[in-house]
Every structure is written in C-alpha cells, then in structure tokens.
Amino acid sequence: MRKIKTGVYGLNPLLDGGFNENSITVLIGTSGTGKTTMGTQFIRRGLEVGNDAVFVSLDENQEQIIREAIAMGWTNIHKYIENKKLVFIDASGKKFSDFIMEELPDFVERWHGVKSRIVIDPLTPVIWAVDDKYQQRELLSILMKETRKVGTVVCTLEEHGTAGRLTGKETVIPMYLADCVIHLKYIRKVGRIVRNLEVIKCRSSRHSSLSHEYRIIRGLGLVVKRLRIARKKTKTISPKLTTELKKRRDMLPREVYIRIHEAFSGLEDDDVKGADPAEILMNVLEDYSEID
C-alpha cells in the first residue's frame, strides 16, 4: 500500500508513514479542533509535490477558506488557484442528494486518473440532507466510492452530542465506511486548552493506539507533539516460538505453516500491544489441531 504524506507535522509516524493512497479519511471533531485547517494542510502538501487538489465546500464559502489558509501561513495559495492546480467546488446551499447523484459523476469522469488530493468539508450536511439511515448510507457510500477513483480523500465531520464519545448519529455511518478515522478533541484546563487526537482505525496499516497532544500554530497549522518514548522495533518472534512452530510443521498443511510463520515473523511489539506472542501462537495452532 503506497503511503502519501499527510501534511500535518508529526502525524505521519502515527499512521506508519501517512495516509494510504486512494483511501478515505474522516476527521471527526467539534468546532475549534482544527478539522478544516488539517484539510488545507493535506491539500497544500500534495500541491508541493505536483498533485492537483480539489476542495469541496459544503458549508463555508471559498473566500473564507482562503482567508483561514492564509492565516495559517499559506500565503501563496492564490498561485495554485490561478494555475488551476487547486479547484474549489462550492456545494453550499445545494441539495446534496442531487449534487452527489447528478454532478459528482461528471466531476469524477473529468478528473479520473489524475491522482489528486480531495477535501470534503464538512460531511455533516450530506447526512442531514435525508432522515432515512439507508439513504444516508447510500449517499455517503456513493460519495466515497466515486471520489476515491480520483485520488486520496479527506472528509471532515462535525461531532455533536456528548463530546468525545463518538456515539452521535452523524458519526456512525461515516466511521464504518471510511478507511481511516481520526478523532480530534480538546479539553479545557486552567488557563489553557489541551488538544488531543486519536487514530480510531486505519485499514491495511499499522497505527498508533495512543492519544497524542497537538497544537494549532499560526503559520504551521496542526503540529502533533512527539512522545518521549522511543518506538520499539523488536520483532516478537523468538527462537522458542520458531521451535514450537517447527514441531507442528508436519502436522500442518504446507501453505498454512508458511502463512503462520510469515505472520509471526512480521509482528512487532506495536502489533501485539503487550500480549504474550507465545499465547497467541498457541491459540492459532489450536485452531488447526484437528486437521487430518
């Protein structure tokens, strides 16, 4: 799976190198957590390496987004707009079901194969456009499936209800459909606001399971604070486990033996998250204990 840089300083190591190419990432958070800023960082990073970019706005107008981007240090954003490397699609005020079913296919046909970066900000109006859950899922599924054909997509999603619980009715379907989900949140402490992000899931990729503090810095955008703990790279496979596997070699089909050995040889400490590799191996072997 090819990785592309997120544009958010300090985030790439938490995603094993960045976003998966042609994937859908959903950023969930309340107002003020930096979702739109993170989206513009993602687009800007792609433009720096020659990608084209599309910003689909379902809420704020283009001028407001540009002002916010400039405030975060993207002073030459107009250059990319004038060169038509960055395109804004203003979908605010439209009936989103019509936009997705009628206008989106034409857009995908025109941009197919471009390998662009796309931001959809925010998804929330699409969900609110219809009350029926099945229709919501259908609209979001089409939106994600079609835009993925054009490039790598980052969507923002407003979090409502009890902050931090991710149980709001607007979050369930997008979280299920997305390839990667990042939760942005903040808490108020005496005299300051502390912001944290968590990678809830990232398909086909290792990712951090911890909560990471980040800051929004003028001129830079979101910057994730580095942990002071060095990331372990030690492989969990050991001579003892290798010996145990070899004992079962003649008891397992050859392809099964090879698959299990490869799986355990590739494991790292981050994968097992404190579990005992020997116990995991025994569970796996037990599943094949009754093979004739």
Ligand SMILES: Nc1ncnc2c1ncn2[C@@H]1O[C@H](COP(=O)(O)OP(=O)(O)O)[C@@H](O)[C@H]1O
Contents of the next structure:
Amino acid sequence: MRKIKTGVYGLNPLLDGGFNENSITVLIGTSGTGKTTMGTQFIRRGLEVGNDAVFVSLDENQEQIIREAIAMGWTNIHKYIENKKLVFIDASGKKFSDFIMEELPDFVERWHGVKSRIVIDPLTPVIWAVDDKYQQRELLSILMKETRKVGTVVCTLEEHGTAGRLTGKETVIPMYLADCVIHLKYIRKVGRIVRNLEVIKCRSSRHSSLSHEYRIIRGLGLVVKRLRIARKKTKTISPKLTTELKKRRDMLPREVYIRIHEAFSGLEDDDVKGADPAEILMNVLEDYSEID
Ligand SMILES: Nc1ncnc2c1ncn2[C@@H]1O[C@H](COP(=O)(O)OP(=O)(O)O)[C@@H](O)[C@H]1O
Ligand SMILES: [Mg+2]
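Form predicted alone already given; the form predicted together with this ligand follows:
Entire complex below, previous chain first.
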C-alpha cells in the first residue's frame, strides 16, 4: 500500500506512514477543531512537491477559504491557483444531488492532474440536504467513488450531538464509508483549550490507538505532540513464543501453523496492547486442540 504524507506534522507515524493512496479520510470534529486548516495543510503538502490539488467547497466560498488560508500563514496560495495546480470547485449553494450526480463525474472525466489531493469541506450540507438514509448513503458513496478516481481524498464533517463522543447521527454513514477516520476534539481547561486527536480507523494500517495532543500554529497548521515512548519491536517474547509454538507443530494443520508462526514472529508491542502474548498463543492453540 503506497502511503501519502498527510502534511500534519507528527501525524504520519500514527497512521503507519500516512494516508493510503486513493483512500478516503474523514476528519470529524466540532467547529473550531481545525478541520479546514488540516484540509488546506494536506493539499499544501502535495502542491509543494509538485502534485495537483482540488478543493471542493460545499459551504464557504473560495474567497473565504483563501482568506483563512492566508491568515493561517499560507501566504503564497495565489501562486498555485494562478498556475492551475490548485483548483477550487465552489459548490456552496448548489443543489448537491445535481452537483454530485452530474457536474462532479464530468469534472473527474476531464481531470488530468498528477497524484492529486482532494479536499471536500465539509460533507455536512450534503447530509442535511436529504432526509432519506438510503439517499444520503447513495450521494456520499458516489461523491467518494468519483473523487478517489482523481487521487487521495480528505473530507471534513461537523460534529454535533454530544460533542466529542461521535454520537451524532450524521457521522454514521461517512464513518462507515471512509477508509480512515480521525476524530479532532477539544477540552476546555482553565485558561486554555487542550486539543486531542484520535485515529478511529485506518484500513490496512497499524494505526495508533491512543489520544494525541495537538496544537494549531500559524504558518504550520496542526502539529501533533510527540509521545516519549517510541514504538519498539518486541524482542523478548517472540523467540520464546516461537519455540513454544514449534513444540505444538504437529497439533496444527500445516497452513494454520504457518499463518500463526508468521503472525507471532511479526508481533510488536503495540499490536498486543498490554496483553500477554503467551496467553494469546494459548487461546489460539486451544482453538485447535480438537480438530473438527
Ligand atoms: N491565524 C491563526 N493563527 C493561529 N490559529 C488560528 C488562526 N486562525 C485560526 N486558528 C485556529 O484554528 C481554529 C479554526 O480552525 P478551522 O480549521 O477553521 O476549524 P474547523 O474547520 O474545524 O471549524 C481556530 O479556532 C483557531 O484556534
Ligand atoms: Mg471548517
């Protein structure tokens, strides 16, 4: 799986290297958590190394987004627009079903950009535009299917309901359809706001299962705080376990033995998340103790 750098400093290691190429990521968070900032950061990362970018705006107009990007320190954004490396699609105020079913596929067909990055900011008005769940799913899945043909996609989604708990009903369908979900949230403490992000899912990746503090800094955007403990490969348990497993070799069908052996040889601390690997192996062996 080819990994695409997210542009967010400190986020790539939490996603096993970055976003998967041609995947769909959904950023969920309440207003002000930094979703739009992260979206612009993601496309800037690509533009700086010669990739193309498309910003699909479903809410704010192009001028507003550019103004905010400049205020956040992206002062030469106009250069990329003039060179047609960065293309804006302003769908704010349009009828979303017409836009998604007709205009967007036309655009995708004509697009010739290289290794493109696409931001859709935010998905929320599309969900609000239709009441019917099947129609919502249909619209969102076409939107995602079409945009991923162009490149790697980041969508944002406003969080409602009990903020910070992903309980809002508008989050269900996008979370289900996405390949990667990142939850941005903030906690108000005396005198300051503490921001935290969590990777809820990231397909085909060994992603972090912790909560990570981040900051929003002008000129840089979102920056994730580094954890002191670096992930290490387990050295002590693996050889002992492989010996243990080898002793039971005859108990297991050959194919199963090979698979389990490979799984345990590649184990890292982070995979077992504090559990005892010997205990996990016991469970596996027990499962095959009676061949059915
Ligand atoms: N010029 C700036 N310098 C520093 N931080 C900023 C600046 N502009 C915005 N921010 C921070 O970014 C937050 C808004 O980010 P934004 O990406 O618009 O959030 P969202 O899209 O999730 O509503 C603000 O609440 C503020 O804390
Ligand atoms: Mg926003």
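For clarity, a rigid core is taken as the largest C-alpha set superposing within 1.5 Å between two forms. Residue numbers count along the first chain shown, from 1. What you see is a predicted model; the values in this text were computed from it and never measured.
After superposition on the rigid core, the Cα atom of Glu244 is displaced by 2 Å or more between the two forms. Once both forms are fitted on their rigid core, the CA atom of Gly191 lies less than 2 Å apart between the two forms. A displacement of 2 angstroms or greater separates the C-alpha positions of His112 between the two forms, with the rigid core held in common. In this core superposition, Ala263 moves its Cα by 2.9 Å between the two forms.
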